[in-house]
Structure formats: C-alpha cells, structure tokens
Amino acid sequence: MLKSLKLTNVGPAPMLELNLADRLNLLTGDNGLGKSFLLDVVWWVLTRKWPHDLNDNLTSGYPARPADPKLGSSIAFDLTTANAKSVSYESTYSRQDQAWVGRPGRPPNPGLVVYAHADGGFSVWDPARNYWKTKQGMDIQESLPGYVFSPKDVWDGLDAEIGGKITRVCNGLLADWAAWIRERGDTAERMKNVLARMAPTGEVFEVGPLVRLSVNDARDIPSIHMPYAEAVPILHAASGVRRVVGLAYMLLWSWNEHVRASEALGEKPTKTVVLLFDELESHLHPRWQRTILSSMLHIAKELHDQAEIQLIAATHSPLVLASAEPVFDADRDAWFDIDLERNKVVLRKRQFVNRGEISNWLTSNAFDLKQARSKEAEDAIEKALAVLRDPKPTRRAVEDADTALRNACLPDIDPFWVKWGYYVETKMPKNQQAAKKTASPVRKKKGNSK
C-alpha cells in the first residue's frame, strides 16, 4: 500500500508531495499539469519499471526526467509491505547513466498493481510472476518485469521474450472471453457478473452468443445484447462499451493469473491490490460516468475479497466526483487537486464536500469554472454582474449587458433573468427603463429568418 510520494525537480513542479489515503484517491486538475505523469510515477515506484520501457507501442508512460538537468532530482516514497512493515525509499537520477538509481533487488511493493491507461492500454505487475533476484548487488532478471499492453494487445493478446524465446503471456480479451463462454465455468460467470455490475443503474448488460464476423474470419467473437439487436459482436460495440469490457477483462485476467501463479509456487494470493486509473470516464456516456467509480470499488472488493484495495484515479469528470459523494469516507479517502498559480504548479489535498447538483462541481476547486454555463453565457453574465455592482451605471452599459445576455442565448428559465429583471424594474431610473425597452433587441426564435 503506497503511503506517500515526494518528487523533487521531477515533472511540472519544483516539488510535489502527497500523502495518500488507504482506499480511494482522486486526482483532478487542468490538462498538462501532471495527473497522468503522477500515475506513471506511482506505477514506477511500485514496480521499478516505466511502462514505455516494457512496451514501446505505448504512446505514454515514458521515463521521467529531471525538470532542470543541472539540479539534483529524487523520487521518494513510503509504503507498507506484505508484513505490514513501513518502508521508506529514495531514488536519485544519475546524469551519467541517464537512469534512476537506488537500492537493488525486488521492489518492496508486495501486491498486485493494475494500471488502466487513458488510451485503453493496461499495465499489470504481479508479485507472483514478475520477480527477480539479486546477486552480488546486481539485479538478475529471471522473469518478465511486468506486463504492459497496448490497446491492441488487450484485445488480441501479448507476446513477450522470455529466456530468448517469444512466448504468449496473454491470449487477449477476444480469445480468453470466447474460451470462458465455451467452458461455461466460473470465469465466464464472473465476467458476466462484473459486466452487470458495471452497467449504469437500471440498465442490463447481457452477454450474447459467440458469433463470426465473416465467412473468412474463423474467430469466435463474444457478443452483447443491445436494445436494437440480440447479438452485437463486441468489436462492433461503441467505444464506451469496449472501454468497460476492457476494464472488466483486465481486472479479471490479472487476478485469475495471479491466483494460478501463486498456487503453482505454493504461495498464498496477495493481500494488497493497487488500481490506477487515468481518465476513468474515458469514452463513457454521463450515465456510465455517474456509476463507474462505485462500480470499480465494488468489483475490486468482490474479486479481491481477502485483499486491501487502494484506488488512485485521475478524472476530468464532475459526474465522477459527484458519484463519489455517497461512498467518500474522509478517514479512508482523499481528493488531490493540481492548480496553476502564478505560473507554478501546486498540488493540494482538498476537503471533500458533498455538492449535490452536478453543476456545483464545475464551479468547485476541481474545475475552477466561474459559471456552469457556456463560455458566451459566462462572459455575458460577468458583464451584467459588473453593471449590478456599479452604483451609477450608464444607460449604454446597461443596454450592452442586456444585449450580451440575449446574444448568448441565455434561456428564459435561467435564474439569472430573475435578478436582472428585478434590477431593471426596481433600480434603474424610469427614463432609463423606457430607453432600455425601446433599444433592447428582441431575441429571435430559431428558424425565424425575418
């Protein structure tokens, strides 16, 4: 379980430090401020390998570099081992070696790590399969250091070189799921249950029969029931559906393979699972965004019923944050927000407060919008508010603000019209009201060309 992380001269800020919660950790912030970067660093901290180093087909997961190459750089962290011991570790960057260096040997992380990348790829580190030994102070790699899947690998399978020979280490979603369905065993039932759990409330995610794409394609392809068809091949499903199916498969595959490897080695399955999600809401309709976080927490607990689960998720979605309100526990969960202040990147742990309506999250510290409206409407309302604050506004200023509100197509039901109408009727001199009524344009209805 990762307890803390401190970066010095690494990434977008001179220093970033966060103390992680035991269960749920949410990361928010504008594009380019380092959310994905932090997840890459967390993966490296727990596995000692950068995702791109293990699979150069990835478009992300590159090794971190010092922000200023002339200064010293370090990545320091604290975690809890399988024996409940606290381990502190610091790695520094060697300019001569162009690499991060530290103590040799197996990573102190004892648990399974699953990293869902924003593009649909995955990285998996398994303490039962991804191991190595240390001899005379040198790391001797005797197995794969990790499983890193491009989006294509998730569906079609992953090959890796082991002992000088190319070996298939994962059959891929299409082949595995088809095999599970044919076997009609526990794994097929678990996949079905995981998908059912991930469906939005009130909807049913049903698995269909195996189908063929064409007479020339010999593969048996899993299908799903849709309202408009009984059996839609999963390859023809929408991006959001494929995203959810990919998440379900990798969670199930990583745990199944870990259990098998543990049994083969005569060991017990891990008691710790760390899940990393970059843009958890990627490709998902708002109905799915509103339930995906709670679904992940439930699924992880069901799959790993004997293990502690730590989830770290970066999101741009107010619906994901709103969905955390019923499950957020301040003693076990945390929300971290990254901001740009005076051209400096700053990370803060925010107090998580239930905000009720989804639009309230848009104007919170998570997204920093002034208005939960279009940009044009926001600018128009800001202009009108300036008039309201002015003790002696000119008639021209009032007319300009009124025109801006109407040109922004602010709907009649918008509550700001009540404030603006009250101001016009009670605060403006009668002669200005008459002039305004004469000068203010009438908002045209859509489709009226006159």
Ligand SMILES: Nc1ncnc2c1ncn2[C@@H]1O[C@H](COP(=O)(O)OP(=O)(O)O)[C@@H](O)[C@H]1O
Given for the second form:
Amino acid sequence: MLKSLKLTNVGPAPMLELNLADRLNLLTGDNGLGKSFLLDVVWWVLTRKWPHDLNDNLTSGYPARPADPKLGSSIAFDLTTANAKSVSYESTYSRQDQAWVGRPGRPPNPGLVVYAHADGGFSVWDPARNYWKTKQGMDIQESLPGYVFSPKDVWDGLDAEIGGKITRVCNGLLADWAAWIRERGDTAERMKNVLARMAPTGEVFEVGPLVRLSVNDARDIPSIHMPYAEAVPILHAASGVRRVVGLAYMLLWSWNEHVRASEALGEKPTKTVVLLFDELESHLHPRWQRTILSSMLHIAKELHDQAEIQLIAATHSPLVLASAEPVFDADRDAWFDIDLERNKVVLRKRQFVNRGEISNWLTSNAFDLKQARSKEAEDAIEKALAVLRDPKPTRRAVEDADTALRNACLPDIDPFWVKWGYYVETKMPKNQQAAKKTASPVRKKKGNSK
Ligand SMILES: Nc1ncnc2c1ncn2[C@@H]1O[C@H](COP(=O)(O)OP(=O)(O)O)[C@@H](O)[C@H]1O
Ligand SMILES: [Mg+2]
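For comparison with the form predicted on its own, kindly provide the form predicted in complex with the named molecule.
After this comes the whole thing, all chains and molecules, with the earlier chain placed first.
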C-alpha cells in the first residue's frame, strides 16, 4: 500500500508530493497535467518496472524522464509491504545509466497490483509469480517481471518470454471466458456476478450463450443479452460494454491466477491489493459513470474478501466525484487535484465536500468550469454579469449583453433570465429599456415567432 510519493525534477512539475489515503484516492486535473504519468510512476514504485518496458505494444507507460537532465532527479516514496512492514525508499536518476537507481537487492513486496490503463490495456503484478524468490538463502530475480497487456492482449491472450522460451501466460478474455462458460463452474458464476455488479442499479447484465461470428471462424464467442437481441457476440458489443467486461475479466484473472499460483507454491494469497485506474469512466454512459466507483469498491471487496484494498483512480468525470459522496470517508479516502497556475503544475489535496447536484462538481475545483453551461452561454452570461456589476452601464452595453444572451440560445428555463429581466426592468431608466422587450425569455428565443 502506497503511503506517500515525492517526485523532484521529473514529469510536468518541478516537484510533486502526495500523501495517499489507505482506501480510495481520487485524482482530477485537466488534460496533460500528469494524472496518467503519476499512475505510471505509482505502478513503477510498486513493481519497479515501467509498463512500456515490458510490452512495447503499449502507447503509454514510458519510463519517467527527468525534466531538466542537468539537475538531480528523484522519486521518493513510503509504502507498507504485504507483510505490513513500513519501507522508505529514494531512487535517483543516473544520467550515465539512463536509469533510475536505488538500493540494490530485493525491492519490497507491495501485494497484488492491477493497473487499468485508459485505453483498455492492463498491467498486473502478482507477488506469487513476479516477485523475487529466495532459493537456498539467496534472493533470485524471477524471469517474468510483470504482466503488461495491450488492449488486444486482454482479449486474445498474452505471450511472454520465460527462460528463453515464448510462453502463453494468459489465454485472454475470449478463450478464458468461453472455457469458464463451458465448464459451468464457479469462475463463470463469478464473472456473471462481477458483471451484474457493474451494471447500474436496476439493470441486469445478462450473459448469453456462446456464439460463432461466421462459418469461417471456429471460435466460440461469449455473448451478452440485450433487451433487443438474445445474444450479441461480445466482440460486437459497445465499447462501454467491452470496457466493463475487460475490467471484470482482468480483476478475476489476476486474482484467480494469484490464488492458483500461491497454492502451487504452498504460499498464502496476499492480503494487500492495490488497484490503479486511469480514466475510470472511459467509454461509459453517465448512468454507468455514476455507479462504476462503488461497483469497483464492492467487486474488489468481494473478490479479495480478506484483503486490504487501496484504490487510486484518475477521472475526468463529475459523475464519478458525485458518486463518491455517499462513501467518502476523510479518514480513509483522499482527493487530489492538479492545476496549472502561472504555467506551473501544482498538485493539492482538496477537502472533499458533498455538492448535491452533479453540475456543482463541474464548477468546483475538480473541473474549474466557470459555469455548467455551453461555452457560448458562459461567455454571454459573463458579459451580462459585467453589465450588472457596472454602476452606470451604457445603453449600448446592455443591448450588446442582451444580444449575446440571445445568440447563445440561453433557453427560456435558464435561471439567469430572471436576474437579467429583473435588472432591465428595475435598474435601467425607462427611456433606456431598449433591451426590456427582448429580455423576456419567451420573445427572445430565435425562430420562436409563432
Ligand atoms: N515518461 C515520462 N517522463 C516524464 N514526463 C512525462 C512522461 N510521460 C508523461 N510525462 C509528462 O506528463 C504530461 C502528460 O500528462 P498525462 O499524465 O498524460 O496527462 P493527464 O493528466 O491528461 O493524464 C506530459 O506533458 C509530460 O510533461
Ligand atoms: Mg491521462
């Protein structure tokens, strides 16, 4: 479990520092301010491998590069290991080696780590299969440093080189899910339950029969039941459905394989699980965005039963933030927000306050919109507000603001009309009420002149 992280002269800011919460950590910030980068660094801190180094089909997860190569760069962190030991560590960048270096020897064991990338790829680090072993009193580095899946690998399977041989390390979603369905065993049932848990409340995500795509394709493809079709092959399903199925599969696969490998090795399954999600909401309709976070918390708890689970999720969705309101607990959870201030990237821990209507999240520090309206309506209202603030606006300024409001197609029901209409009615001298007529929402609407 990661406790703290401090980056100096690496990534988008001269310094980034955060103290993480034990359960839920939410990360917000505009595009390009370093959310995905931070998740990559967290993955590296926990596993000491950069995702892209393990699978160059990825389009992200490159090794962190110092911002100014002439200055010293460091990645420092504190974590609690799977054996509940506290470890502090600092790695510095060596220009000669072009690599991050630190204490030699076996790194701490962070427990099971699953990282869902924004594009549908996944990285999994399994303490039973990817951690160094002790053989005859010596620490031996395992040959497979982690499982990094491109989006295609998740579906079709992953091969990796082990001891010089290409080995199939994961059969992939299509083959595994079909096999689970044929076996009619526990795993098919668990996949069904995980999927049911992911659907927004009241909807059921029903698994259909195995189907063929064509007479030339011998694969039995799992299908899902849609209200309008008995069996939609999962390969034809919408990207949101495929995202959710991919998440369900990777969570199940990583846990099942970990438990199997632990049994084979005569070890106990880990009690620590760290889940990293980039763009938790990606491809999901608002109804699903509103439930995905609580679904993930529930699923993780059900799958990992006795384990401590830390979740770190980057999001662009006000619905995800709003969905945290009923569960957010300041003792166990935290929200970090990244902003651009005077051309500098700044990360802050923000106080999480419930905001009620979801649009209030849009205008909060998380998303920094001035208004939860179209950009055109926002500009027009800002213009009108400037008139309201002016003790002596000219008639021309009032007319211009009124025209801007109409051109922005601010709808009749917009509460701003009440303020604006009242202002024109009461504050403008009668002889200056050129805008008065048009300020009535009914008349001002374009193309509404029946
Ligand atoms: N491997 C890397 N090494 C150093 N900096 C990086 C690396 N990858 C991304 N960055 C920094 O992060 C920025 C991209 O941020 P990213 O994390 O993709 O944004 P977002 O918040 O939208 O997820 C880049 O402009 C760059 O400054
Ligand atoms: Mg990103």
